[in-house]
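A lone chain, given as structure tokens: the form predicted on its own.
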Amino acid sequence: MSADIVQRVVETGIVAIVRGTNPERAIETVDALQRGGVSVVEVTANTNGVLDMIRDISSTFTADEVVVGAGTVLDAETARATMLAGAEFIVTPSVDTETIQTANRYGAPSVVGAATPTEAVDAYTAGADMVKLFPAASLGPGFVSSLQGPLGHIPTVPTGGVSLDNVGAFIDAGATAVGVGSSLVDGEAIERGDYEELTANARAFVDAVATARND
């Protein structure tokens, strides 16, 4: 099941992040992102009622259409949490080798955020499925590439401020998928009910990753 998750991930080259969603609009936002071609999302653990998020998510979608994650996920005790609610994946900030074990010992694939060549190779080594380069908009596609040479073997996922403008360059410099926040999971659209807006956002950044991997 974890590998299946993991290639779900490298297919879609899309992880949506959803934070701080109104929880009576999670189902109609994670809809929307569907329907645009983003099936993998992460709802952040600082997000107000992310136990009941995910799991009204994990209920009302079937493994083919959604496969929903945790993110933010600071502590093992939060990833088991997310986990028993329905999260089939864990995403962290930082690296928590307790974490890491956790996701691990219950069958989680788990991407794990760095910001170094050391904390790269810590993350995977301590059993993480991908690694989460975080800040993207701070590091940079330079940074991507130049870690592709000594450790192109480690699946890496820049995250925070990825948008439009340059998922293509993080796709081209060799990410193995993106993380993407509001640039795709736009709140004001959310507010307003324009989910067609979030449908328009997806099929955009699907057809980017797309774009960048066929040149």
Ligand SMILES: O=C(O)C(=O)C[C@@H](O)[C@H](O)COP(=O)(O)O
Second form
Amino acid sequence: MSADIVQRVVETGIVAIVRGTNPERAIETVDALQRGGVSVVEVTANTNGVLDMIRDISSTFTADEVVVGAGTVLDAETARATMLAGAEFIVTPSVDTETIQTANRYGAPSVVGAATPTEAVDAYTAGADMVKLFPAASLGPGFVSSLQGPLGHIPTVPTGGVSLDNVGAFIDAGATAVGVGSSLVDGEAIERGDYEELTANARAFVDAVATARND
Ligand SMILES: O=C(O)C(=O)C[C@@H](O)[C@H](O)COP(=O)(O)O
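Next block: the form predicted in complex with the ligand, after the form predicted on its own:
Now the full complex is given, and it begins with the chain already shown.
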């Protein structure tokens, strides 16, 4: 159910973004992230073999173990195809009303990309469950905290350039969760087969979010 998935994103506080990973390494990659406490994963639609990867992940892990979604979804067709493959939530880099409506029609929450207050309100008005502030590192934690005044009712997921150095600042600024790609799902570690490093990275992000939330 859509509310359960949103709840899971809120609890986990981190959405791991798998982009460009070799499909043959997808299961080990997701397993390593999950062992480190990051159990919400998005595979971007511009990754080779994305539909098979989403299918594999959703059939390998139970819903309690891993929630899998699709990222970089630009249109309703891609949203539908990824949902049919098993995507339980949809992440976009921009506001496309038809994509949001398609996700809603089939019961998948959407995390919709916005870089201005107007886009954030447009996304939320169109039915987005959360707003992905993108690109987060360019906007900065100050942008996230400025939104809290007028738009504090909109849950935000800053994404793009989030690292161990700034994740705490984004949570402190009021972010509900963060999306993390290259700083967490390290392509070189995956190529080396160093899944221990992925697990350690995931743990470090989980700890950083917990510390910031407890401050
Ligand atoms: O396009 C999407 O749906 C995304 O999640 C964007 C996402 O890939 C983001 O750019 C990741 O950035 P980092 O590698 O974390 O800097």
